[in-house]
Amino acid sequence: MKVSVTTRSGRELINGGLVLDSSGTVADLQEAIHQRIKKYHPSRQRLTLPLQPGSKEKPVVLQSKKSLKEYTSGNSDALTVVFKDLGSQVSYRTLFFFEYLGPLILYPVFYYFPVYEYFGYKGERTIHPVQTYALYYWCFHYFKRIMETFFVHRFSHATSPLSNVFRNCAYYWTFGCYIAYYVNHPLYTPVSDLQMKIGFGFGLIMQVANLYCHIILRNLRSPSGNEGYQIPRGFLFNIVTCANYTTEIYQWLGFNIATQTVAGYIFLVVAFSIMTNWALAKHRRLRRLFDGKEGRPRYPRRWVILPPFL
């Protein structure tokens, strides 16, 4: 089978194609330009059919484990493919280990190390129950999500660009920080006692039903990860179509309504915001493509996120 590789400008990638068997794959196809061109590792490459000149259609990107032969027109022995470099990857479990991995050791430094005396407090400072068991339960759920990130999630995508190591680790590691630096700070008031039980209690239950949730959403790939969407059932899967963010804000929630502060709160907000665009885009995606048609089962009615209001 004869392949033309371009780039999206049209520019031939690899001069005069590349040959391949008539059974080969995707991934046989990504291994041979990896061959010609070392840079370009397959993680890197994104391959996709070519449009017609303007054509608004999404192109259609070769999956790797396909054969070759399922992308060509009729009983041709010809393909030609788009190429797009991703640019260094990383995979999934790299980056998400050191995105959490830096609340999990940044935050216990504001505890344990007299940190406010670089910030102009000298007075004695008193650690407040409230403090030390913020201090656990922040600690515990960086611990938990680290575990499920080698443990129990499986990912549709092996890798993720480089870049986002470094965006996502400034999320994380900054609201780290300043969440961290006013729970502990030496002027702190703490919530009644009533108040902190009831948020650290509720937020506790969150985060071990979060953890379920993504026990459900591992069982609906398999080990490869390459078992494409299912429709997740069972548990708050039955109410909302990502539990899992449901569960994850929640937890928060529970988590300021104990310590009370304003870093709390707008790291809550700007949190939720994100996870409700993920939401959406993944409630639009299911509805889409279980739509009842064709055989296939029709979405059922569900909230996206946080019933009842969105």
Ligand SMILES: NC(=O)c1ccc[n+]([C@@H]2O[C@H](COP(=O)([O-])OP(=O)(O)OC[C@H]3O[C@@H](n4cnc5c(N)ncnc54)[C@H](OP(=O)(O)O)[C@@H]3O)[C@@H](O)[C@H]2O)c1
Second form
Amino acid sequence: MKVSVTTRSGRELINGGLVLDSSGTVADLQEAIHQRIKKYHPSRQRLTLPLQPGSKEKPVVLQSKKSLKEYTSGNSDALTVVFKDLGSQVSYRTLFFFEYLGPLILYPVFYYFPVYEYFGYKGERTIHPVQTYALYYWCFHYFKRIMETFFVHRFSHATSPLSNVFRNCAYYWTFGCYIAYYVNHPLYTPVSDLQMKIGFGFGLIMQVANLYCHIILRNLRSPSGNEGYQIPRGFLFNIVTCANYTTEIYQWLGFNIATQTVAGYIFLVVAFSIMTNWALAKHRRLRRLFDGKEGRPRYPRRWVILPPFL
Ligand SMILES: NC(=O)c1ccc[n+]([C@@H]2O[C@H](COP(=O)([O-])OP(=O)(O)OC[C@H]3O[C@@H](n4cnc5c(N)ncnc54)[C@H](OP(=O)(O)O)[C@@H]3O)[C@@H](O)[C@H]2O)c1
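What I would like now is the form predicted together with the named molecule, since the data block earlier showed the form predicted on its own; can you produce it?
After this comes the whole thing, all chains and molecules, with the earlier chain placed first.
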């Protein structure tokens, strides 16, 4: 089979095209492109079918496991694909690992080390019990996320752009330091014992519920992880589309009830707005995929992220 590979501007990426076995897959084509141009590792290649000039439709993205024949018209033995370089990539596990490693390491620095001396506080620092429990709670949370990244989540996308590592690390690491600075501050005023217990107790229940939500999501896919999206069912998923975000928000609320800092509540508001945007997109995707047409199930009525009665 003759495959022409063009750039989005219409220029030929590989002069004269490539010749592949007609039983070849898209992955074989990506490997052949990689052989010819070393810097284009398959993970950074996005291949699509060409669009008619002036068309406003989204192009068909070639799936690496599918046969090239599936993308040719009729009995044709020729195929034209459009190539896009996605830039340097990292695996999703690497991305999540570095995002979460920062807060896991940086928060204890504010608790254990005399950081505040550098900010002009020279006196004795009294550590309140709530600050110690906050440290355990925080570290448990980020340790859990790292464990989930490696042992629970089944990602459908293998890689993410390298630039996302810097963007996401900036977000998590900065907020981690900002909150740690205020919760461990020598002038920190603790909340009442009862408020602390309610906050951490509620937060811990929500962390366990969050893990349970992630296990439900995991079980929607087989170990290879690339079976697309299913309708999540069971537990809070019977009420909300993104129950994992609901429990994530509540667990941060629990932390904030117990520690009560402006920094913690600012993080909660920012995280809530980010997760709401993602949840809206996920909700729309599931409604589009499960539209009740042509034998497909209809997506049940659900709240997006927070049911008004919870
Ligand atoms: N504090 C914060 O600012 C913040 C922000 C975001 C997330 N988080 C936390 O990090 C966790 C992970 O975040 P995330 O955004 O990666 O969560 P997510 O997109 O909801 O998904 C978690 C895993 O489940 C899979 N999945 C989701 N819906 C699915 C469906 N309908 N069918 C099959 N598989 C499905 C995802 O697959 P794909 O690989 O296809 O996506 C992913 O592997 C969250 O649950 C939350 O606890 C915290």
